[in-house]
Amino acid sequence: MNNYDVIVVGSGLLGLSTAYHAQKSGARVLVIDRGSVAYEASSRATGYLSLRADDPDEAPLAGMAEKLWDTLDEELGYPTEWTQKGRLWVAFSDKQVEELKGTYKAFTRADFGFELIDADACRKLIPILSPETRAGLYTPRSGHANPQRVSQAFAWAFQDHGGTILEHTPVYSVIEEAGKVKGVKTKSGDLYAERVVLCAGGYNAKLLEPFGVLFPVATVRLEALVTTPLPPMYEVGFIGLNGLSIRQTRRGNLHANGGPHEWVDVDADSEPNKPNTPIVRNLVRRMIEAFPVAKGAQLLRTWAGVLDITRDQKTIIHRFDHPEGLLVAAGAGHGFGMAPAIGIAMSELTLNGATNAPIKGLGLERFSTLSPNWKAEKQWHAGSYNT
């Protein structure tokens, strides 16, 4: 009972979905997790697709990833809530403006239609936009969902087609024999399958160490709140360059994060603290100035996330040679929407040794130079913030 042809640690959506197409393709996989089912990252995020317009290494998978949202539910079997209404970053001063201008420029390298809008435009897409609104960045492609449904649509769907989750059981280490992958070590004793997807966010680099594997990735705490339901307002996803991303739920709610970020550590045994500060505070009162009617929402609920960022803020997958059977992937802060993509890519990686998902130039080899003193060098110490 004990042995599995792929284990894949951490349930998160990078997780969820290479067990989900693995399982699908055949495989007898097992998801383990030291905590609750996509109970850090995945079920905590803003919920959008970023096209990643400004990195021609990671444009064509997300362009991939739009794609499959389009026809997910149909996939899963299950509601995702997914809305493909574009996007817009919006400026509220004569210095976003330019920044905007910039942003813009490097979002050309990719063909996803972004043009620059001015404040009309602006307000055609958000009526609830502020007075003091400049102009705007929109494409019509991309999207966002619901990242709690969309994390239960994955497992469910996972296990519709006979996969096993196992939570609250810590992986302590990646089991090697004659260098090849043989299962892991966990709390609840060992596992066995002889190859091995590390998903598990931040907490990827200490399974690594044994085998002298520096993983670029650091863990931050991010805050973040939705108010009680509203008329509906608007559909498309906005960006302010005020800091914050706001979006509109199914059911009115406006769902916002952003601001400031903490640096934190993981570790195989305890779940990260995870308090709201005054920080929320400060993300409310640019909420107001973004979209001044949320003065009179009440805010239903606050809290604070957990996700992985990698040192050049960009996907990590990566197939290891030795030893043979480990695979390790990583979303980099905006591994929601990527998903659906990231997840076949791996699970072909894993299965087939190969894969015709469009990864080039996503591999470890680019931090072949990479200081051991990164997280030092880039300040990124746990306990302080991003500011």
Given for the second form:
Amino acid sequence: MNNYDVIVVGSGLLGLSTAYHAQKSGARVLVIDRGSVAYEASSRATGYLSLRADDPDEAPLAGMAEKLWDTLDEELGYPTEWTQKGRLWVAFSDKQVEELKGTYKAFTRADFGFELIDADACRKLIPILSPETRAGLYTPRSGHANPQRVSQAFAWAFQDHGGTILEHTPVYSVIEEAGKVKGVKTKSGDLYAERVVLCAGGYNAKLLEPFGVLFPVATVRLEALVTTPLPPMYEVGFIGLNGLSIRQTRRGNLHANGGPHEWVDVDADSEPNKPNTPIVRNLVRRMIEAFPVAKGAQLLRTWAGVLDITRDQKTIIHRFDHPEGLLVAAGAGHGFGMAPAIGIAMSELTLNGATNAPIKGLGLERFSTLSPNWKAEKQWHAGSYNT
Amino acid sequence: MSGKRIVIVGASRLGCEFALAARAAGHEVALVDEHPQELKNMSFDAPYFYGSGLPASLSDETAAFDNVLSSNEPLLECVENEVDVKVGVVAWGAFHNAANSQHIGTPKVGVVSREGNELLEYDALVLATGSRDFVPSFKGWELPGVLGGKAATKLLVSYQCFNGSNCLVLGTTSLAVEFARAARERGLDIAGFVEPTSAFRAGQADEAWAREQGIPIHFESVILEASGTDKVSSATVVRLDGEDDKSEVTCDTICVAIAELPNIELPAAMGCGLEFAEAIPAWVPILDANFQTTVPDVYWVSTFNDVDDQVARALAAIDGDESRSAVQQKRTAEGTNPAEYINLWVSKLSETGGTGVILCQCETVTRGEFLDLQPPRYLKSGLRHPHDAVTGGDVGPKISQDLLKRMTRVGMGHCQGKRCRDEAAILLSQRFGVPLKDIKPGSYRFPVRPIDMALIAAEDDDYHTREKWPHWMHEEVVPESVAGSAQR
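Alongside the form predicted on its own that was just displayed, please also present the structure of the form predicted in complex with the partner chain.
Below is the whole assembly, all chains and molecules, this chain first.
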């Protein structure tokens, strides 16, 4: 009854994507979560595919994800609202133009096409851009989807293949015997599997502590909002150098994310508290500065999520030799778009011990000299507040 | 004496009573009330179900202010007693230090008026947010002329601005009779009462009044359909016991006065713990013996709290006087077993009206599409949809409305579920056999009313916020807009 081939801890997008692919490959998979499906990072994501053109280790995985997105609706059988019209970074001041040029330089290290464009070209892509627009950095690749739909699509598709999701069930530890994983200890008793995949965001660190692993992830609370629906205006993913990302949803709402960011702790027993703060008013102000037409809309809904940032802001995909059968994955604040690829990589690593997905350089080895005090040193410890 | 800063949300009878008592005790009191609302904001059907047939004369704001104030005597008394009365002001959010949000400083309420927004710091926050209409769907319920009993009474008595002249009333509750009496006093006609049981719910005296007035009472009946081209012109009433026994009732207004439910958006969204009160039936804030919610210094006073001296008790707690004996919290709603009454309406309307009736007006989703968990029509069709709304394994809630709204968008429209969330939960309960208390309600979010972007935008975007915001990984700065100037 309580035996599975694979137990995935965490029902966020990474966990669900991993579970979906493993179940589809024939394994019996359980996804377990202390809270509800996709209620932390996955419900707060902007919904962009981040082409990590500045990072030679991540760029190939992002490229793999890009191809998967094209057919994801058909693959899963549920709508994701994927739109591939590119992404546009926009500068609104001379200072931001300089930053944009720096970003451009970093992005040319990979072979995704990026170009610096002038204000008029920016307005061809987003006609509602402010008159203050100075310049943009555009890539026709990349795109965006509805994060809640995507998470739910993976969850339902996983269940359609016979997978099981257990919500509201805290996991306290990974059970190990003689160097091998045996399962997990939960609030509702022990559950057994010879392979356990940790996709629990910041809580990964706590589950890995007993194995002497310093897992370099910090959790941060971020806020998001949507306006009432507006007529269709643009389709690219907008990133303002004034500090917020805005996409227009298929329904017409403007959906925005941005700082500041409060670093938090997570525990085993409950979904972290995710309150909004008055800072949503500053987000609104920035949205109006970028898109003056937003003045004509209403603020409809705000919410917050927690997401996980790794020490080097790069994805972690790792399979442990000791104990055998233990694996871990973490996004790094931009895991959403890469999740379809990460799920395949994790599923293959879990079931076969190897994968053809381009995950070189994404293991934990790169942190071998990490200071145990890294969070405090970086001011990423709980309670620290960054704008 | 040095008074505390008390902010009261809601100039209801209880809100005003609290304000006066707190002033008398020497506190500094601000009383915030969203009425008179702007006409366009009323179209979001909050706090009441105004429907789409609002009179254009409501746009005369001077008249609206005069009428709303002059019809609220306790509020005028508050003005005279130096309560800082803020009318036409929405308390859109409230903020306090809590887990994962440690930089708020002094607790504060976000308020927004026609001019802009500000944050009011408080020592105690009293939520007297009143109740709202429960209006289940039926064919034609989106037509101008359909509105809730609370909305109808408010428009008639407070705004003194009402479009209809011949009103069919659904339900025979005290609210239904209150509206009917107010309407008759103003010379309007009541085309009838529609009641699914064989008893007049408000009681014999009110039933006798209705008969004396010559108002037809359709017992053991529900509405099948509201008809009209651009406005309600008639209603089809169907008997539940007879076979296909329908009658047409001529009317220009359909007042739905089946039940009222507590307004909990603000306490829910600010993180007050909730519990399900079977007697109402609705989610309400968990309260201690002094009506304090689980958030410190936040109190909830309500006619749904079945205690006479709640104002005195809560005020004593704010004053630090804990001498009063503990009181058992009881929740009540008008009449016997309102839960059964609400359930009866929803199930009979569903049985007679079928699955094709629009459940979610904002997103145009039918009952059938919702219960089958269909994606919305603007997404491409032909994809699968899950066939079972029940989740959660053997622990936790059995159905999550949040999960369903992600798929169907029911509850995600501009009314934010104010029209549909309760009926949606009841329909789920009836369809999947899960008790209402096991249906996790959709999250409540700030702002509790949609707010013009230009009004909610921060004016106090200080230098640090402005310059440091985009570089959030690197430096620690608490912006003034979060902490307030005192915390810097």
